[in-house]
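Just one chain follows, in the form predicted on its own, and it is written as structure tokens.
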Amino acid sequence: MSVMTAFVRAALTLVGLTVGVYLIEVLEGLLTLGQRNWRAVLRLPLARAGQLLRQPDRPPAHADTFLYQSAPFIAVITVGLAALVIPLGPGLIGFDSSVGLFYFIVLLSPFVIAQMNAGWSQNGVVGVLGTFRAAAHLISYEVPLGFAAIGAPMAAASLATGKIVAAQAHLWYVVWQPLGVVIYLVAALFPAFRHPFDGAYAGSELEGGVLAAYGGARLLLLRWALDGIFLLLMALGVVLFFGGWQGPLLPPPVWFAFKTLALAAVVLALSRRVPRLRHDQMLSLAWKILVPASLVNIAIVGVLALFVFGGGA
């Protein structure tokens, strides 16, 4: 692949992610303000971005300059790299890797570490407490998320995201892996720091947590990355369980975008009905409920894939 081709793919990936982030912000606005204010909802993400771009970014006096300045860029780069293995249609993928699913899950760790760096670099109580909570996220989500996601490649006999979608041509995995879908969607809220697992930010409790000292363009980048990783986790959920780009009449990328936004809307709406969990409650949920349930799911998927679907659905 030439340098120019790589540059074009990277540019298209960033443009697509930015449009997706805007739509996620619109979805959240509709859930908050209601459909009657849809015009204001459409303008609100752009207004917020413009306000942040005009806002000065003054690091704390005792901040670790390197960590403070680099954290937003590490988060954005990680999101961009993760997006490369999400297939929008047949052949429409930035990086068609044979281990695409593994590649994606591995990249979630540096994303969370970027959030931890953002909090730790401030050298303040609020930022440090947010960092510790972000660390709790890191050690909580990886096992249940990975175990929930492994059911799809077990059935498709491949870790390549495109092949996982192709294997669902006759039957989407959500039909016979419902437990895996539930575990995946709950665990996906952890690395995305979404309610009810947003303790690293915690609103008024920590005054913004790991983002407390950020402003201006750097805060905009961090918020973009948070929305972007949530969008990608929903997109990966569509790849693993909902047939990816497959659907009648409409072009594959349109089906993929529709499924991703629909899944994101359902997850955001349901998550708002649950109160924010304390970090000890979050850890209990991860290790006492999600991990055992994910092991049960692996056993069920293994039996069904071997004896009912003949090693692949």
The other form holds:
Amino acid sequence: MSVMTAFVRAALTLVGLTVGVYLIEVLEGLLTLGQRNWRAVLRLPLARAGQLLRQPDRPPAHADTFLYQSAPFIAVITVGLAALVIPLGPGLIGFDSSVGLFYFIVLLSPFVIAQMNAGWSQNGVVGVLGTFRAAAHLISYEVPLGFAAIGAPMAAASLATGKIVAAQAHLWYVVWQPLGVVIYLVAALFPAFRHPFDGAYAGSELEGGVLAAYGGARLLLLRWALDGIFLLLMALGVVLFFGGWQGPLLPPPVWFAFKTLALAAVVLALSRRVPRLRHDQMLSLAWKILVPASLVNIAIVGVLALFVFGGGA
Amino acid sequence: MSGIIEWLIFGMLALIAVITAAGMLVTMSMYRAGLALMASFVALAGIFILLDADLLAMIQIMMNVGGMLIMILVMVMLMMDPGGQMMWDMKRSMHIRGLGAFSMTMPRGHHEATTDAPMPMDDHMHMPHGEQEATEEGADTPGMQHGGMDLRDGQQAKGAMKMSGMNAQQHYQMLVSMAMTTAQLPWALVVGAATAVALILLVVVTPWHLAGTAPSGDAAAIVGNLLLGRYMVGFEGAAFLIVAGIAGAVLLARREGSPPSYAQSLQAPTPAAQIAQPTAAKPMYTCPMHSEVQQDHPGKCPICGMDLVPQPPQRMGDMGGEQ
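Form predicted together with its partner chain, following the form predicted on its own:
Let's see the whole complex now, leading with the same chain.
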């Protein structure tokens, strides 16, 4: 792969992610403002972005300037790197690693670390509280998310995301791994800091928490990364359980985009109905319910994959 | 062409790994130190990727980012000054030179030869500048217990001495205890550099057996087959040990198994308290609102009608005051 191709791929990834982020914002706007206001909803993300771009961005007094300034970029770079292993179609993948799924899940931790840096570097109370809560998120999501996601590679006998999709040609894994899907989708909201688990931001309580002192373009980057990681987690959910790009008639990338947005819409709509969970409740949920449930899921999937669905390799 | 790029990437990653490792040593902020260590390990993971060992690289990132995170959390919770702001301010106000937390030069005063006792504050405060300068020159005698420190910077010490009112030895001890300076640092640097040179020489000189085959594509599959095939016993044994460790940790962390907490120790009467107050074993009942109401059986308060609650036994500290 020449250097030019790498640059083109990186640029395409960022453009695609930006479009996806815009669509996520639109989805959220539709759920918040209602479908009647769709014109406003379509304009709102762009207006917000334009407003943030015109805003000055000054670090607060006594901030850890290096961490403060670098945190949004770490978050964005992590999201961009994680996007590389999502297959949009057969062969349409940024980086076809043999350990693609593992690569994605590993890259989630630097993303959360970037959020922690953003909160810590502000030298403010709400930011540091946000940092601690983000750390609680990192401790919560890693095990259940990994254990839930592992059902798919167990059945497909590969960690490569493209092969996992190809193995679902006949039957999507959601059909016989429903428990894994539920655990995955709940745990995916932790590192994405989405609504019931957004304690690190907690608009009404922490005044933005991690994002409190940010403004201007850096805030835009952090918001972009937050929406981007949510989009990617939904896309990975489609890859793992909903057959990825596969579907009749339409070209594969269209199917993939449609499935991802549909899954995101369902998750966003359902998660709005739950009140925000405190960080200790979140930790209890993760360790006392999701982890044992995901172990049960692994056992069920193992038996099914071995005896019912013929096993992998 | 691609060979040059590989060398460039390798050099960049190696530089990042070394610089961040050094940054971990010299920074004053615990948080930054943990992050620097994390960055160093991530740069090493990049080198693994360069060697086509992507599985190893991912494991490296996952284990170290998580591990360092826990380390940072523990340090932030336990340390007095995890961000390093206080130490940094102190260092600046004392005019101690050097990188970050570890200053190469020990601040040096002018009374270390004469006495170990702390000097009165007024002496320092009111000493004319020139006189201090002169005394300092005179006191700079060899044979002090400085263990090979560099004693160049007399100027910087004066600000500190004026502020603190300690003699040099005490001042040094204070700085060491705050990890702002250490006499052993130059030696540590020399030993570290020598070790690094020796290791590099060892790597260069050793006649390595090169496999000559290209690395295989799907490392995860091979490792998985090996773990559940040839190394099954060791793998399962390790898993069993880890489960035993987790169970043991849970057992230790349980309230029943652990030594009584501070709150419990206040509640439960100690043997000493029982000897001193034989009646302490028998609970007294009192009204939450009217402490003068006391009786030895539960009931209602005659004043307000509330349920009486057991009165906590008297604390050791209170009794000590009475005796």
